[in-house]
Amino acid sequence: MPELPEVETVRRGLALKMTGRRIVHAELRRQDLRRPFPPMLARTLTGARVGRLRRRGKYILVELDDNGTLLLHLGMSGRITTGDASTPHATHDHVVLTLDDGTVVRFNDARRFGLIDYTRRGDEEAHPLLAGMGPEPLVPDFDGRCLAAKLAGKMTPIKAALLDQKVVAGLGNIYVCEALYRAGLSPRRVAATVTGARAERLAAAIRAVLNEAIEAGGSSLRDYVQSDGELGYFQHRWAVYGREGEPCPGCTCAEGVRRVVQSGRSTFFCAKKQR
């Protein structure tokens, strides 16, 4: 599933093409994705002018001039790309928006785990999909103290705690593995013990790996592409994720990168460097 860097990369690309433009035609080529589309969605979108595009966790929020907000989630295989009318529709282009300058925005989702919803402006944080979501890790006040407060009392492994969207918004398996490696923290460490200097190291590592991934256009695995159809490149800079048995960067351990399964997810780490 695309994580924060991939969603932020798509948001930025869409903002360049959509902000200030009017939707002249909205075509829903089926009635649902993971869940049914809101009633009358095509009629609501047609004629609306697009305002600011924001991100909350792994969701893209598109503000419209009718005091509404469109919520978009890519799911497992979703991609949102921009082009023009000369490009023929693909099989899984389930939602197609035509803008007043001829730009065509396509939501393609082969597995249909993505999601589109609509809510009133100002009600976003109360929406069931967003309510209770943890802090954004790229805001200025996300630091060790903020992170430690969210981890306080949690006796689960730190890897599992960071995947909880109520602890930190937008993190997923790839970037949690990479951040824990950079911070030198074992994925098996009890979350509540990540305080003080440990929490500061981890918060800094989370911010750094996310920002670097965004600069690289995210990580392309299977279906993910940027809004212009280009691949992301951060997968070439992974230190541990997906590198089981390979040499551990900057470490003299003989075993190399290890893989264990936690809560049904693969975790990659260095047993020597991460404590």
Contents of the next structure:
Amino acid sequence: MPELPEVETVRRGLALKMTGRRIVHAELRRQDLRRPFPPMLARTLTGARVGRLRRRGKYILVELDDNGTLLLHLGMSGRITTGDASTPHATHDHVVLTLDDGTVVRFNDARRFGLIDYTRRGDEEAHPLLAGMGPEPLVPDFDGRCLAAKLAGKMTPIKAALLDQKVVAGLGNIYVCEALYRAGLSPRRVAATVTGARAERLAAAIRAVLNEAIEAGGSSLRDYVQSDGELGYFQHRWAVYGREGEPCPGCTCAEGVRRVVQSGRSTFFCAKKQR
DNA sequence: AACAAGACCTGCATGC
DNA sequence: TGCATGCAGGTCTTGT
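Could you please show the structure of the form predicted in complex with the DNA, as a counterpart to the form predicted on its own just displayed?
Okay, now the whole complex, with that chain kicking things off.
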């Protein structure tokens, strides 16, 4: 589920529920996800008041009033839902927070590729998980020049390069496929050859697809964190992802959308439109 | 240094 | 129905 648009949708939903609230109880139903939780996590959370919720790439940063910041990553299957105490624990609810208004926040992650860490305020960008992360694609100065600079010298396919969080923060398999399709660039193209007008097209496509997805998530996922973590309706707007064999929008090629595997991950594209 | 493959986990769809 | 297989929105580690 979680690439940048989904993480941003979750962040917005959580901010509405959590900002300004105090955590009155923190239940750790296991002590690790992808890695062990930081020591004393339950004690750190209990009694803390929640400040701003920010996002960096696919991480949600929850500021606490103890001069610390919680780092949350949803991995592949992570979900954060809110409800109240009447909801019984679900399988894979690993962390359950109760807020001072009775709201219950649950971090559920079947595959446990997610992660929770804690760092001191002001040190976030230096945290090993965030240090070296590439530019945020939705900030105003992210453009073709910025993107081309990150791709310079890379002989790997552009598909693989865009999945590297050091190149652009927050992209994942779906939105990389979609952005390359919109930009008309082959996923197999050598990354370093994406310069000039091609880089501008790709940067614009990345921004457009992410913004549209956030909007779509924002409307149908308004209550996402109260729900079962279903996708927003943007999945219905995928042009190529998950559409092997189907015709791509407005294209007359006989072959339709192709699927290939690059660095172990499925890539969906149109060989006619993408060069 | 750069890149690809492997590993980490569970759940689900598919096919026999 | 049961079982095996392959696939999944990520990324850290290992090996070439």
